[in-house]
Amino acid sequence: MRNVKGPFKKYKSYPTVDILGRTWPDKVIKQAPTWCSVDLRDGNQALSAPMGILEKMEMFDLLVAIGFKEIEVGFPSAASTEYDFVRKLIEEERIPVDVTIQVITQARENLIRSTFESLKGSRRAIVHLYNSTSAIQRQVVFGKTKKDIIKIATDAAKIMSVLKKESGNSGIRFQYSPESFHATELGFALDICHAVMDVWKPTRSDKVILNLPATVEMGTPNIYADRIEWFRRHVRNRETVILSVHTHNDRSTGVAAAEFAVMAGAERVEGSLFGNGERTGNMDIVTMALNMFSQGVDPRLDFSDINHIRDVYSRCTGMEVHPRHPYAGELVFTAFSGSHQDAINKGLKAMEGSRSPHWNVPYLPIDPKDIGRSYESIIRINSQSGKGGVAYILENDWGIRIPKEMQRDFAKVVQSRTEKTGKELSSVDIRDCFDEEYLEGTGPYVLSPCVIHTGDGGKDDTTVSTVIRNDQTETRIEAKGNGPVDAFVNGIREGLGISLDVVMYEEHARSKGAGADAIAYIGIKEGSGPISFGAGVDANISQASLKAVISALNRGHAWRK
């Protein structure tokens, strides 16, 4: 019988690291690593339509504006566009003095020479050398021994040393990556790195970058961190080495692996914006940097206008940012759940009156405004939403502070609308829904212009005079009370024979200034029947109050019939 769960036994678990006294789990990231963007190389090669020179230049300028000090700009020996772009950067002096470009090359003499030619006239550059070192690559792809693989790397390293000396450019630095480090025996990875170091002879003032890539993510992030700590402990002349990592996202834990690697001793991290790259992508620098930001650590990268960054990225690469992408996704700072909306609403109000310097709002790990996002889209209304979210939108967008007692009533109205349409309601839709239900709703009772006279403040000193039309009947109301609402309700009791009690009343101005109108909310109850809520708007608060009573009277007509 076929195993319905799939042939999982054909796979073997990723090997752990024999390491005692690991220290990285107790570490806390307190400062940002050196970042190196690989958007223009690793990210670019993964596009169905790779960027041309114009797109690469726009992306380069964006990366500089964000604050990257090391940018891998291309693979100049791989294609004319790549070579020409490097030359354009140098010849047009487009590289800021504090930015170092990086170029990558395979361990082949003709490619290395072409790479160095592309760098003529550069102030500072990193030449990134790599060759595959994993057991499967050695045995299946190349059919070579460990000794053969080391010779490929050291022969290339020797050529690079000679070319650097011939160039006379002391601003050129070297980086070596044992590609597929994740699948390379740790001892062999160390051996080949030591062999390359023996050729380059790094010093404290001229360090070598040893980049240890998880070219394909195959194990849990903790094992990758163990590998980095093991390597850090065993590498020779550690003071001459910059330990770098380059993780991928095949197991969807590329960011976690890079974070753990920094805790394990890595000083430099390669990655790309929004994780663009081969297969499931590179490590997402936006997420890792803003993770640090959310912990009070300066990421040394500026993502304060994430919408602009996202727009440039999409325009240059043709790739879209997932709506659930951390920090940058369209939906990441939104809540549809009623309980979440209520908590966010209350949290934002608490922050307004708080003296604490620290952000603390439920469901929002950072303040959206810190990365150029607005509060407008935090609350999104669908059939799963609750009263808190609806109340937030009315108040935040339209200045309608619907009373707590009335929120559930209106939430039912909104839910009925969303269930009928099956769609999300916009802020305008919700406002229209409120207007139609409370301010424009039809019913048997129509209020004529009324006169309100207020006396000297004594008992029953307010008189309301008006006419209420009910179908073909007109009822004149003239009654006294302690205020306009009390007098009007007394008149309804006497004139229409409806025994009403006011159980809730609130009012406020909807805007500031001389032209501001007022809104009144009321809840009325007849006998043991349910509460009927209404609202009214007018430049005069007393008139708004009477309109609210009629609104509630009409909405309660259905259960009185």
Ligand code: KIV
Second form
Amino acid sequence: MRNVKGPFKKYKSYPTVDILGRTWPDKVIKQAPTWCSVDLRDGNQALSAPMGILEKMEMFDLLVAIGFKEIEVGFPSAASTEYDFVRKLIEEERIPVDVTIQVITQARENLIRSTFESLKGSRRAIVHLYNSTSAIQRQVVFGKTKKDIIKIATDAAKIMSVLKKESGNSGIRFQYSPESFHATELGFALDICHAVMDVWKPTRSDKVILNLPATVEMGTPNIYADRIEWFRRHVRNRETVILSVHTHNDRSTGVAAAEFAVMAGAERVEGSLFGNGERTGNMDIVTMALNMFSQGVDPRLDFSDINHIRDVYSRCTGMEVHPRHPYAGELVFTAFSGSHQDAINKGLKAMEGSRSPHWNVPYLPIDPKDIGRSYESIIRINSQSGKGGVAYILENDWGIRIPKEMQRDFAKVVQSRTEKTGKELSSVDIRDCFDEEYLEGTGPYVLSPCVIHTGDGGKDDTTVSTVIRNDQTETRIEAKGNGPVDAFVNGIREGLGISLDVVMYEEHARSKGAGADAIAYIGIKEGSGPISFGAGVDANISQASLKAVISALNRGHAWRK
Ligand code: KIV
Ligand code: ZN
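Next block, the form predicted together with the ligand, ref. the form predicted alone:
What follows is the whole complex; the chain from before opens it.
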């Protein structure tokens, strides 16, 4: 049998790093890195319709509100919108004092000059220089030697030093990225970074940012971490360097690569909201930050209103957030399977009664409330749902605490409804389903107003007088018993000749839904038949209990037909 489905031999494995005694696998992330958002540059340049100035401004304000202190705002030498946006930010004093904007430039003199011009009057800024360093880019794209590539970087670095001096702005800092670091020989990446450092001469108080991008993710995240640990160990004058990482998501492990890189010593992380960016996107900062949050580490970014962030993001970029996106996706706090619903229901209940300060609910890695999402949307009901989820919605949304014995009965009702319609049921649909099934029965037995007399608490102290209609027949009930239900059931046995036993009864006051009233649930058995459940609602609990008996009687009758 031929099991080769494609020409996989065309591809080779990504090289590993020869590193002895790697330390990163034992590290735990205990504090947030410095975050730098690249939404307005890397994210924006990957949009089919890039943001205009208005959208860029809305996005910038959002990023500031989330708490980013470093924001790459664009490529000012590449397009007039980009240039104008930087000018607008500076001239209209839109940049908060604790926020530093970053602008990117290729290593070409005219572009560097216009980048510096765009920054006139800025209090602080990072100028981000990059050139591509990988073997494939050197040989095939540029046709240049390693020496030529280093010269491109150092010539540009020299111009930047001169322009910074001329600007007299000591708030300007420098960042260098050996673009395509992921496919650059580690030794060469180090050499070119050292060459740039030799020009810029960073100090402890004026550090250089060395940003090592996985421009295209090509290997497992552990290899990226090895590369970062290797670089950290070998870089000269480490105390003058801020080690930054910038991962993309081509293998869907951009977040993992950045997390491992932080464990390997990276102090700064570049990425974008919801992973927007070239091809499969940049590293998703929302996920990485909330992953940290879920481990009890302050991410120093505020995602407490994730729905708002998602809305602004979608409006500005025209991109949707995937329904299964971690934390922000529409479906991620929704359980469809019955066993999940049941476990969530029990977990939430246990949390309410628990004194532990720590969140621990099955299937919910964080409390949805912490990011502005609500419990209401946690459980949605479809044909795969079980009794736990249905019971949770009834209790949580409508104050109907359906007894355990009755939950399976109602879940079957809901399931047959969802199977019939093929649709998911909303909370209101479930409530309607409950009402139609138990409270709004249309017969055959119809209860007339009842008079209930309760005596002194002795044996058979309660009398129930009423009339039950069944088609054209009216049966007068006048019976005694231990409480209203017992008296009424005695009356039914005598008057209607039905042999009836009560096997379950519960009642409670309702605080949610339509005003304050009482609800009674009952399970009855006729002879050796199955249990028939019913429910009744009334302002008076005794009346509610009699309605519940009639409801159960009618449901039993409907089955037997
Ligand atoms: O992905 C990349 O390599 C980049 C650099 C310009 C930092 O975006
Ligand atoms: Zn990038």
